[in-house]
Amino acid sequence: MLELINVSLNLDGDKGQVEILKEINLTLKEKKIYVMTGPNGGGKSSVAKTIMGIYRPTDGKILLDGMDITQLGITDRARLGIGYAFQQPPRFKGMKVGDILNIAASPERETNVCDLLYDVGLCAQDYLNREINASFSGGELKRVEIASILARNLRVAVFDEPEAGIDLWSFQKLTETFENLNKKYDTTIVIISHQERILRLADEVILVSNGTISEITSQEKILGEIERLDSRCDCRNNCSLGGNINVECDR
């Protein structure tokens, strides 16, 4: 459905052009769940905007049902039906949530805001008339994002470190809301995550590292060698015994 072949990007730093991704190739199919994870600074973040179209590939192609999207900004590829949640999402300073979701809604079927609230865990009658500003919490702002984007009846929604700056509550709701997306909509989800909660979540399981992708896995594989290097750790084994901060972690 959506294919990334042999994409490279260079973006340009204080030195001159450094390299960020280096031909990359990925295929999303519909309505699976991917999660993107890896080393900080490896490479995710630039995948997901080269996706969107904040990024341009320097080299290579992007494929939507097999139609070349390469050179198409962030606008039209979201009329494409591609969409992009960032860490921090937007606070629209006079704007209700209502506005907000009936601005993003497709014009292509009709939608009902307060089932799109139903849908993320938050109440419509709480929220419609409810101005988006600094009263809202990480998490309230992350799943009226979530409710804009099914507003927008994606087939790829990207969803970069959704748990970021959010209380263990919140991030409870945003795993359920995940696993509802999934069930409920043909959207294609993309999430950029660490979480081991989300890492369940996955279809299969993108590894990203030093700008390239190292591996696609299942989660099983993931977990298990995750629960395999905690195990290994003798710094943490030491300190269930006591403590030795001069003792190295084997990993």
The other form holds:
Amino acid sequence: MLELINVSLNLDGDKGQVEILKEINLTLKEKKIYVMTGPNGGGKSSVAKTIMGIYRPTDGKILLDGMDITQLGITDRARLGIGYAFQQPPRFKGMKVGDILNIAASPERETNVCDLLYDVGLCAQDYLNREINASFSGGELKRVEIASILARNLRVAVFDEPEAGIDLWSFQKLTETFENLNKKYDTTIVIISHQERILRLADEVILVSNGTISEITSQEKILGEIERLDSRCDCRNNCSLGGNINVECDR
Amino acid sequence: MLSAIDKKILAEVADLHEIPHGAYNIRKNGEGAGRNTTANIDIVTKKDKPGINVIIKPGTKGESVHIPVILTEGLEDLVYNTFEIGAESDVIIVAGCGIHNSGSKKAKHDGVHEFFVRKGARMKYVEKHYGEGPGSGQRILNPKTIIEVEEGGVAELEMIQIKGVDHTIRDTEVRLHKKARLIVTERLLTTSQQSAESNITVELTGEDSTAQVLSRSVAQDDSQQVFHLNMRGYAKGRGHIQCDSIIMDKARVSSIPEITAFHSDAQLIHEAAIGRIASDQLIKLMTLGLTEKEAEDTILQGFLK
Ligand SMILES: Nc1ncnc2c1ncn2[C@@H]1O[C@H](COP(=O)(O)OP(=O)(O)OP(=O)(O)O)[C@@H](O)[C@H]1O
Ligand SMILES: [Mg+2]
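Would you mind generating the form predicted in complex with the partner chain now that we have the form predicted alone?
Next comes the full complex, and the chain you just saw is listed first.
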């Protein structure tokens, strides 16, 4: 459904052009849940922004249902049903939660903004009329950001570390919300995450590091590897700089 | 009699669609065009100079006074208005000035408003400025507002100029006595070649007085804005100025802060920021399907609300 073919991305850095993504090839299939993971700075957000049209690829092609959308801007891609929940959402002086949700709400879907807020664990009566300004906490901001994506009628939704800053109590609710979005509306979901519990939602796991896709694999395999790395516990116990020996290393 | 143009201007500056309830005084092209007083609110014409005295009896609650000014021809109008807000009263005063200039002569309204907010009284003052008209004549508004807030009084000012005024110099001076409070919200939008200057001076003279000034502006095209917000603390008290401007196109904005403390328990803060619309705000709204222009308008509308 969504295809990235040989996508490369260079951006202007402080010292001239930097290569951010190298020949990314990725096919997202209808109605699946993908989890994208990998080391910090590996290029996950850059892949997401390239899908959304925030970054234009230096090379390569992006197809949506076979249509070449490489040259389309953000607005057009949004209207074709691509959505992206920011890793660091902006705040807006003077705009209320309700305003953003009403802009986001797709006219062809019966959306109730109160339900949307409930889905991300916020109480509508407390939040609908609140300005998304500096008084918003990090977690509250992330929740509103997620709600703004849930409001839309999307073919592909990319969530960039949605769990960051979300408390443990709401975590369960959030994973249910993703599953529901996927089942009820047939939306293909990509979740960028470092969390084991999110990994467990994945039909496929996409590993991104050094600006490339190093592996597309299953959650079982990834979780197995994490366990192995952990149980070896090398760094903790054999650290040349000293430290507590015999720390408990199991999760 | 009020014409269709007059009515449109009244709706813009005073949210009035009909003749208002309560006390009012409508001034049109330098002359009185209607007045109503109530049992608690008296309005009398000044004898020594153009203008009115508005006298609100102590203890008057929940009443309003509308004093719109309409200019529909090239004319230079100057008024002096004095407001006596009686002790323990709670009132809203809506002053607005609308200019419809269809000619080539200058239309100018300079108003000097002086307020005495007596002990324990609460006043909300709303001032909207609006200009329109196809003529080449300039539309100029220079309001001067002087406010004295006595012990325990509250003055809440809302000053809005969103459209069509070519030049404005706005001077506001406020003196706060013991436990008096001031809340100022200013909204300003300038476009094309317009220029606007806002000078606000607040003196915290009484113990435990507090002042909060929140100014937001948008400068577009070749317009120019200057803000000089000045807070002076003479006693234990708190003052906070926040001045936020969005600059676009070839506009120019200066924000000149001044805070002075004459007392070691005076706490004064000044925050000023000027910048273009944050690109991540634009991008966020575009990812929701808005065009860049729609996103920009949405952000500006929210910012100036
Ligand atoms: N606009 C930019 N200009 C220059 N370099 C950039 C820009 N955006 C990203 N980078 C660089 O590209 C690399 C990949 O960044 P990206 O944000 O995609 O990583 P990530 O995998 O999402 O990391 P994290 O897990 O920390 O969110 C990083 O080295 C980053 O510094
Ligand atoms: Mg990232």
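Note that the rigid core is defined as the largest set of C-alphas that superpose within 1.5 Å between two forms. Bear in mind the structure is a predicted one, so any value in this text is a computation, not a measurement. Positions refer to the first chain, counted from 1.
Participant: Could you check, with the core superposed, whether the Cα atom of residue 73 shifts 2 Å or more between the two forms?
Facilitator: After core superposition, the displacement of the residue 73 C-alpha between the two forms stays below 2 Å, so no.
Participant: Do you see a C-alpha shift of 2 Å or more at residue 157 between the two forms, with the core held fixed?
Facilitator: Comparing the forms between the two forms, which are aligned on their rigid core, residue 157 does not shift its C-alpha by 2 Å or more.
Participant: 2 Å or more on the CA of residue 122 between the two forms, with the rigid core superposed, yes or no?
Facilitator: Yes; that C-alpha moves by at least 2 Å between the two forms.
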